[in-house]
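As structure tokens, one chain now follows by itself in the form predicted alone.
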Amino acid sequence: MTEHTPFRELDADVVVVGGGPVGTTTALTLAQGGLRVIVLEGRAATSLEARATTFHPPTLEMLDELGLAEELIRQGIIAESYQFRDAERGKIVDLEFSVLSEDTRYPFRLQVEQSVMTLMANRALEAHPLAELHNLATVTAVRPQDDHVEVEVVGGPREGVLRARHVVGADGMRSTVRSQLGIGFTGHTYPERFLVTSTSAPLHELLPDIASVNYVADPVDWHVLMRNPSGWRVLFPAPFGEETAEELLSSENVRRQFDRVLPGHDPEKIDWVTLYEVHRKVADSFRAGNVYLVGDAAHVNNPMGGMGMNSGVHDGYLLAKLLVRAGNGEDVDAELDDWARRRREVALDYVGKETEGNWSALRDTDEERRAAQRAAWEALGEDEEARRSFLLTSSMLASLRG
């Protein structure tokens, strides 16, 4: 029989790698459970990104558990409905959420950058006696064994080797935990960017009547509108192809795809520009022995529906529910095996199918699918029943239940 190293001889009974929203949400479940936990991210404090800036239904009823949507709702902007357009046609529909009003607290989209959040939880984190957060401290070795796991850090207060129960990796898609445990990382990388542009002109005055989400259908100029308390962010295609990356985010380009938008019209200020690739990958396993993989570490996708940042914060919420019980001493190793399985499951068939399916119908060329596209859109603005089910999906409600 295997002894079990002394709870006193271990430094933390979890250690979480990585602390962007995913990362810190999950150690903060952990220390609100009685755990003792230690964060460990390679970056500054100052470096946290934007990127993701959706928050689904069920994501903010987890995070009203931890204290954290009250806030973030007061500094968010609540979208109450999204809308599918056509670039020539206009709107083909408004779906609202209040069909939903009967299936979770949280009856809309919040829109509000994942830095907000993450910022948050780190002060949580802070102010938490069982929780350390330390920034610049770089993870170079994962090693399980018998009963716990050794983690080697170079960097900050912790730096030399760490001795944990379990480990969490939520170190985004160039995971060093699941490099360390070599675990496969598979699927493809889309055939084209995306760029990503960020503008203080009012879109929500110019075109009236859109909503605070907008995916607009064309089979060249689709785009993608989206509101949140610092402006508007709008997604454009940008295929491989003879323009190099300086090209693409040059001035003059962003403001070529402008006028996609709103022809003839300059916006008054571009805040920010980022061209990146978009890639659809899920690791191999979940897990291994007691390490785990969650958000961008087990898996990645299209951006399309706001599902990538969700996904990982229900990910690690669960895990770090059952992580809790095994720290009370209950066996939970055959559902942490069900975890692993059943999350896996809903990044390859749920935010997987659900993302690409989003890109394929924005961008799709035939005209009869296009037109059937469309027809579909419009009966969900028919049918009450229709819609809600469509939205559970959407919202993501619908990857929890059963």
Ligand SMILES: Cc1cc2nc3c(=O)[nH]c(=O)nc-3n(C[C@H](O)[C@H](O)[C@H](O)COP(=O)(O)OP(=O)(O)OC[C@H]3O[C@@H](n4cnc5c(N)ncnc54)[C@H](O)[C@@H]3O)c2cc1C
The other form holds:
Amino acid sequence: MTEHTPFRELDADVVVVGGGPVGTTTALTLAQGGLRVIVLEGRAATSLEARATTFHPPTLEMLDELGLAEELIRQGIIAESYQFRDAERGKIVDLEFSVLSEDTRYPFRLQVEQSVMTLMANRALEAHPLAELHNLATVTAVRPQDDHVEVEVVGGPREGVLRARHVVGADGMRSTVRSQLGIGFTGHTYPERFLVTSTSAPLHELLPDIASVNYVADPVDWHVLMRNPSGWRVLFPAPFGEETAEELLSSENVRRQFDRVLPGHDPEKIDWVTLYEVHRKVADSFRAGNVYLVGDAAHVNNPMGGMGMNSGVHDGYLLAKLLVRAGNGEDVDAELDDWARRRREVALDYVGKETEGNWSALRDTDEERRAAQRAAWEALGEDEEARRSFLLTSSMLASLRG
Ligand SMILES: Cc1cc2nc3c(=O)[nH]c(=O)nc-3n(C[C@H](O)[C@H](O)[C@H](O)COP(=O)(O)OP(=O)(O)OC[C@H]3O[C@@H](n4cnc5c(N)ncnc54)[C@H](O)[C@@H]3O)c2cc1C
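Form predicted alone already given; the form predicted in complex with the ligand follows:
Shown next: the complete complex, the earlier chain at its head.
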């Protein structure tokens, strides 16, 4: 029989590396399940950077269990539908989430910044007797041992070597945990960057028939319009070419982009602009013994469909449920392997394919294919069962079934 390191000699049941949206929700699920958890975050405070703004129905169901959904919904905008549009022709279809009312308690997309939820999760962790959350605490090494894992920490009150039964790497795309385990991150970088802007102009007055989320197809000027509590986020493609990042980010270029797709827009209302590279990469494995990868540490994709953060929260929540059962003495080793395999499949075959499919459909230059795609989107408006099936996938409910 294997001799287990006695629990009293460990610092925690689980150390979570990274205090982003995925790390904090994973840790909260663990603490609420009765495990002692330490979250180590390298930054001084939660990043307020503009990133994900969409929360899908299954994520809201998980956040509800953690006690976060009600307040988050209060702070966000409920998108009752979303649209596919054509830059020249206007609305193609308006997909109402009400067809999902039998499938979820939350038949909508919630539009709110990921930092709002992360800060709420931070506060819940700080108040939880089984959780510790330390900022300015950077993990520099992870060493799996026979039945526990050593974690080297620089900074914060836990500086030194920590010992935990399990370690969850929720430390983002450049994951130290992943590289410490020697796990590859396979995939590609997209041939265009995304220029993300925010405007306080009421775009719903300029385009009165738009929804809160709109994907607008065009071979050159495809774009995305998403409403959130602080205004509208507008995403444009920025192909790699002769223009430097500085030129792309210049107010002249941003105004030009707005003029092309939103004539009449007041450029003075543009609040900020950012440029980022987009990747589709998946870790070669999500588990090595008692160390697990979740969220961006395990997979990254383009934001067309708002699936990155959502699938990360799902990874962490499902993993935490298994670790809680392990903490209660159950043998869940085979189920943990299954979790790692299944979540990798979701990242590759569901999130990766859906988001890439959305991006390709919006920017397609082949007129015949564009017409066929328009017809397929239009057909969804006329067939309720087809619409429900489509929305089960795009709202990520289907990713958690079967
Ligand atoms: C510009 C942009 C726009 C996006 N838009 C969308 C969108 O519309 N929809 C969507 O679903 N997703 C979107 N995403 C992706 C989404 O933001 C990520 O999927 C999400 O942030 C992943 O959360 P995470 O907790 O896994 O990782 P992160 O948010 O990256 O958090 C990781 C945390 O780990 C910490 N950390 C890293 N290394 C260490 C270490 N060694 N020790 C301690 N701490 C460490 C970091 O400081 C960070 O706080 C976007 C991303 C970007 C960059």
